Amino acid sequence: MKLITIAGPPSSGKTAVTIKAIAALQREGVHVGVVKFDSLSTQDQTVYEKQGVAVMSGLSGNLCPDHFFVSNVSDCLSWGAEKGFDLLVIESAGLCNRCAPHIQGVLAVCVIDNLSGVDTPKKIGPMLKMSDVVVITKGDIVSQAEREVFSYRVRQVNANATIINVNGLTGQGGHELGKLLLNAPETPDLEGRLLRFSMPAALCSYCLGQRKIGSDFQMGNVKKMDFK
């Protein structure tokens, strides 16, 4: 089985790009599943289950994403291999831009879109930095001027990436992208993999459910600005 990493930011519409391309596979018989995280709720398994995918979802609650993400995803690849999948997607919460969820030897996309602002490619993180295609969509909205600068600060992040534009609405570039995915090296286990990043440190009293502010308040792995 295959397995794809899909991260991006909120609302830049990994969901939409990732049905195009499944439909595009499902067309040509490949058998697909999807694991989808996300923090406190999500409508999304309704949508792959439409497009008839088998899909399963996790909420992270009250944790951080990613760091829900790596204590679930040994589990997730075992249930695509019981499933049969030919390939296996899971797509993360995309919460904030330092998100880290891609894993060496198994294909990384970053969903990423047109209308976040040119300089957005430079505040994104190792999701951005370290995929291996880079998804811009909603390309439709802007001027192919605004696409091109847009395209050239992406790659000034990421010189190595594919870049492929997709319309979420349309499904143009969706079958490219399929073709992208169908390349993806298999992925037997996760036994002893390295994620390509560290993960967002946090230890805090926050962390553990502390809501009073103050410096009296705060230990562990706490974080100061330098006003001086």
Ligand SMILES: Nc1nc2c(ncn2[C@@H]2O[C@H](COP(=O)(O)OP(=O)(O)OP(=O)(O)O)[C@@H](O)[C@H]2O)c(=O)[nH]1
Given for the second form:
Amino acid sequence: MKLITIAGPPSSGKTAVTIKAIAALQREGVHVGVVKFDSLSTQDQTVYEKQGVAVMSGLSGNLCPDHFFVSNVSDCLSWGAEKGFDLLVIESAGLCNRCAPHIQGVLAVCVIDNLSGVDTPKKIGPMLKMSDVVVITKGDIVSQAEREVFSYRVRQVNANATIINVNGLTGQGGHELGKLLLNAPETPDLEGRLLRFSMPAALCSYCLGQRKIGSDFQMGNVKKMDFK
Amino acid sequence: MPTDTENRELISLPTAELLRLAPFAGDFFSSIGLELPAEEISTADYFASLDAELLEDLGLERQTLAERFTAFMELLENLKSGIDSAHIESITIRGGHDKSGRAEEFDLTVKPGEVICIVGPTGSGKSRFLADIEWMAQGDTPTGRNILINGAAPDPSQRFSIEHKLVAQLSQNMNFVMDLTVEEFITMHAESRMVDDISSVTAAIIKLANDLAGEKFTPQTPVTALSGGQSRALMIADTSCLSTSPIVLIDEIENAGIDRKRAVHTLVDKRKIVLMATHDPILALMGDRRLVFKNGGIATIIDTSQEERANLVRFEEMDAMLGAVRNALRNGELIGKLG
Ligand SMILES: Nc1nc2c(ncn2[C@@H]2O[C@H](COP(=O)(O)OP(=O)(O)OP(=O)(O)O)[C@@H](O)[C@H]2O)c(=O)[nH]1
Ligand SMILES: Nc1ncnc2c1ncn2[C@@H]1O[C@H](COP(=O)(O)OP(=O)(O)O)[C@@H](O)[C@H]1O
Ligand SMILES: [Mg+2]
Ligand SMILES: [Mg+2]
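Given the form predicted on its own above, produce the structure of the same protein in the form predicted in complex with this ligand.
Whole complex next, starting from this chain.
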């Protein structure tokens, strides 16, 4: 089975473009399944189901959704294999710009939208900079000049990725994205594989449930701003 | 122009020297969240000196920095050479088949400066045709069409490269989402294209756009304050001067408060191939050819005849008349009996 991680900021169009790509793949007889990770709730389960796509949701609750993802990704793979998918897509929650659920040797896709503004590409960390395919959405809403500047800025921070514009509403580019997804390498198992980048270090008292503010209550990995 | 080996050497140059040779190289550092290195330090030494914690915070790995730098410098080169030589002489669309599998019996070759109209009902395959061109289909889309550049299959690496994008699209429901003045906006676009004389290019585009738009605007007008017609005029001027894409796709510029004929001529003058999905009589007759779509395929290709084009004068008179009425309404006048 081929495995693909799709990440991107909230509401950037991950589900919309994934569905368009899957629709094109299904027409060619490719059997695709999806796992959606999110923190509190997700509508995506129903959106995928409506399209007739087999889907599983993982809600991380009070855990960081990306850490939760890593702890569960091997099980996702087993589930997909059991279901007999040709291709399993994992859609991340994409809540923090520093995180990246991308795995070495697994096709990594980042979805960002033109509406987020031309300065966004430089603000997004490994999720964008270490992805293999960058999907840019919502080109229908902005001008040609903004589209060109935006893709140039993406290229600046990730010169090696394949950049593709897909419209999540009309599906323009969905067929082509499907082709790119089919290029993903086979992933028989994930034991011992490496994340492309370490997840942010986070073990302070607040990770453990502390709610009080003040230096007496801060323990562990605490970092201070420099006001000088 | 620096070659690959020279790019590798750029990394050993002191920053002052680097910026002298490649003024846009400074963008590399800011784009990944790093400060510009001190003038006398080379990029390679700068990478070696960066604090591990800072790199961790920025989500960067030291060993990939040199590779990123080289890739960035190559990108600059490619973009620059892309502008210097827009070497597309022709684009050929080799027919595939319609939705029922019936073969399209044609090879359509289009050349810079040509205007092609696309007509047909909803669902007839117009958007799919444009997507075939945009993605340089190689028999691998639902239509089975093949796109040839200068008579040959394009290099696979071109298919997804932003430097070789074939189609620039000017669409109806386009907005500006940036809060910039017209001048800042065009400057930003010109910078991303690494144009040599940014200020004169910017001035030329703004002048051209003002010639096209009914109502005038200044370089200091915020882009978000432009009317629909002004926005379209600005984007037509901008695309004709700054876009590397040889094809400009326009969907519906009807009634946009802009001189449609001049807009199309502007693009033709800049040697663009103009594709228009339109049922507007004036625009359709301006086309050299019309592609008629049915059931997912091109059913006929009509060359605009002299006879058809002779009607253009009439249509333009009618259009001018309606325009005058529109103006009268805008000015609060009464519409008298038509002569
Ligand atoms: N205009 C336009 N809207 C789009 C496009 N792509 C997605 N959208 C809309 O953007 C909204 C968010 O899209 P989703 O696909 O749910 O985004 P997401 O990244 O999956 O969101 P989360 O999973 O909740 O983080 C939806 O209303 C989509 O219809 C596009 O290309 N153009
Ligand atoms: N030759 C073809 N073979 C199979 N499907 C096609 C073909 N041409 C178009 N389609 C499909 O038909 C649908 C409608 O086509 P579209 O290009 O969106 O029509 P239009 O833009 O004219 O309204 C799309 O899903 C498209 O992928
Ligand atoms: Mg989603
Ligand atoms: Mg259409």
